[in-house]
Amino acid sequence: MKQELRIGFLPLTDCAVLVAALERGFFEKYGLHVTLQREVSWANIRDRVAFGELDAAHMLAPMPLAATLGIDGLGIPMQAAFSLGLNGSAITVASSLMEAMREHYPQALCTAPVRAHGLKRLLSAQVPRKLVFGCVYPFSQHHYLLQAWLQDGGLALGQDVEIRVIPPQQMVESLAQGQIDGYCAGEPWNQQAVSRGIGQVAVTSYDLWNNGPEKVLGVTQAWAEANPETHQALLCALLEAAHWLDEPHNRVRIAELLTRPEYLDVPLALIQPPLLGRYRYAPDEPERLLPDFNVFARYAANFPWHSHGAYFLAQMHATGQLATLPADPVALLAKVYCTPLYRLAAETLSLPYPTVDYLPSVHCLAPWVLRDASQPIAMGNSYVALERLRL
């Protein structure tokens, strides 16, 4: 069994499961000696995992699928047997644009969630230029949420707005320098823009999709086949860490750990409130209560749902990333999102797990119970606000 591991991550609040597993001794409990390696971009993560410089990594949930489909520029098959959590990102818009919308089209900001119609009207009447938005990586939930939100507001991609790929930790400075008009990224990079007064959060990912997919632990398929015992030990350690993180009092501790220079290296005030369910959309507004802004374990958050994979396939096809849908998507998703490995780890820890691979298609504003499981599992809201996201 391979015991010395290097795991990559980007400086985002949702790397918390990896940090908790290391700092609270869960990796060590399962005989793993892990070095967490902070990386500079998702492309860097992809490359270093693909070429074996990293054993595993914090990845955007569609990345293993894009790699296995061969559309990510490398084409080295990857897999994910563990989701690192739900929700946790947002769309931030430059404060100058938000204030202009508030002045000229205040009704556009009175919907829940806020739609992009105000931006479209502003563009037509007040801002005679193409807007530029940042997204973190082409194969990301951020990209799909951002495209859906802009198009829902009537903005034509390419004509009204350009989307550029920028690493999440560079978004705030790009906004400050006027290189972009907004972006979709994870925390703490939206809260940093708000605290500096240069950006305001228009919508969170939770606003657009209650408890939607976000990040996974990715490995190459070759690594998983060569290291099955290590992979199981890794899944068990992360499962324990994720459940530890969903205890409210532990969120305070992990926020303090994440401030360290080797992790996020930003002030506690940018990390802790969202982890505790308090979220600030604008500098002159009070915090709003969003208890599910970060979900690390509850609602079967760690299960690698094939239904999320099917949604990513549909989005890849709709955005032109994938010319033709695969002939056998069921087999493809089973290869990439490895539910049997997750179930084995959960069973080892006597934790409940889903017995189906596809999340029932329910779009509701109230909690519900998943009964297709080893034990009934309490689930959170599952409302999806935009039609495009229901593909």
Contents of the next structure:
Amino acid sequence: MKQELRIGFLPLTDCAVLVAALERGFFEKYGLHVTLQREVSWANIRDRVAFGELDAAHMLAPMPLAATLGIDGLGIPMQAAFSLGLNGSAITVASSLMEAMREHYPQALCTAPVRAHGLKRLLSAQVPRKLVFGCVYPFSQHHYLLQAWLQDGGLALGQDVEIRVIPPQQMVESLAQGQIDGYCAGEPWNQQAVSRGIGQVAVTSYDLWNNGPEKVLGVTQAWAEANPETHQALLCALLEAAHWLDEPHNRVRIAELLTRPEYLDVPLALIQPPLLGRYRYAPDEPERLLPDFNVFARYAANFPWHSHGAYFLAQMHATGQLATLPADPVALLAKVYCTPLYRLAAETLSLPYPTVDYLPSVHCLAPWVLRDASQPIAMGNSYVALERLRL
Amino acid sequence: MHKLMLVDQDPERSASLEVALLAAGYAHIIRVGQGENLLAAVRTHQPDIILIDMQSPDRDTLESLRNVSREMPKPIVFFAEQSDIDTTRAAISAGVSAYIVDDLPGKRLKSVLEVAIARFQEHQKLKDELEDYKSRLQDRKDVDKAKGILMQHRNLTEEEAYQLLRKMAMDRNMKIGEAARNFVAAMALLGGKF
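Following the display of the form predicted alone, present the structure of the form predicted together with the partner chain.
What follows is the entire complex, opening with the chain shown before.
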């Protein structure tokens, strides 16, 4: 069994499961010696995993699918058997635009969630130019959420607004320099813009699609085939780490670890409140309570649902990333999102796991219980606010 | 002749790569450094090949452009046909990534990449050597300091002090510099002033 592993990550709060597994000794417990390697871009992560420089990595949930479809990078097939969490990102808009909306169209900011109609109205009157929004990667939930939110507000892509790819850790600087008018990214990069007073959060991913997909642990299919035991050990370590992280008092400890220079290297005040469910939308507002802003284990958060994969395929097609839908999506999703490997790891740890691959109820207003499982699993609500996201 | 763009945050490496590419017969080379607007530079110069340092955060931005317009770069897609997986692997491990605009003959891109890989590796070697030299210099200083303390407090000769330090290092399975640093730190904790 391969024991020395290098795992890549991007500086984002949701790399927490990897950091917890290392710092709390869960990797060691399963016989793994892991080095976490911070990367600067998702393309680096993809290429280094593809060529074996990294064994596995923190990846955006649609990345392994895009790689396997051959529409991203060199098309080396990848897979994911573990989701690193749900929710955790937000759409930030430049403070100047938010203030202008507040002044001219205060009504537009009074809906829940806030919709983008106010921006559209500003465009025709106060801001006669095209808006530019940043997103972290073409194949990301962030990109699909951002497009859906902008289009819901009546903004035409290309005409009213342009979407530009910028790595998450550069968003705040790009906003400060006026290169973009807003962006969709994970934490701590929204809270940083709010704390600097240059941006305000319009909506969180939690407002748009509560308990929506976010990141996964990605590996190449070749690596998974060559290292089945190591892969299982890795999944067990991550499952334990994710459960450890959903204990509120452990969130305090992980927040402190994440401030270290080798991880996020930002002040505790930007990392800890969202992890504890306290989220700041604007500098002059009190924090709002979003207990599920980061979900690491509850609600079957670590299960790589095929329904999420099917949604990514639909979004890739709708955004023009994928010209034609695959002939056999069921087989493709089974290859990419490896539910049997997850179940095996959960079984080893005597944790409950879903026995179906498709979430029986994606759009659900109240907490519910998943009974298609080895033991019933408590699920959160999964309200999907925008039509486009119900594809 | 194809137009090349070098995007590198390290000006020294970028300069040496430019020299090597000029020597290899590439006449049109544009260098873009840190803080410069890469997108504007790509639009202005319309290069055929872009070589970019993998540590540049502009990579994701650059790559996504291929979805937007045709004259913008795409990654080294022809390697996807597995024709030259080794060169790609070597490029990635050296930290260099290449993007091309139109389908260039594979040989040309390959020669560009080979020059870049060699330069990136050479540069890394120099950096490692410098690090190594610095750490050896530091080791020598710390060993001298530890020797001084031992000579003064235990009335040892320089050679005896050195042998004692060596033994400490061997017993603890450490490098002598590390053992000397530990020793000096321990003495400082015990209240000694050196």
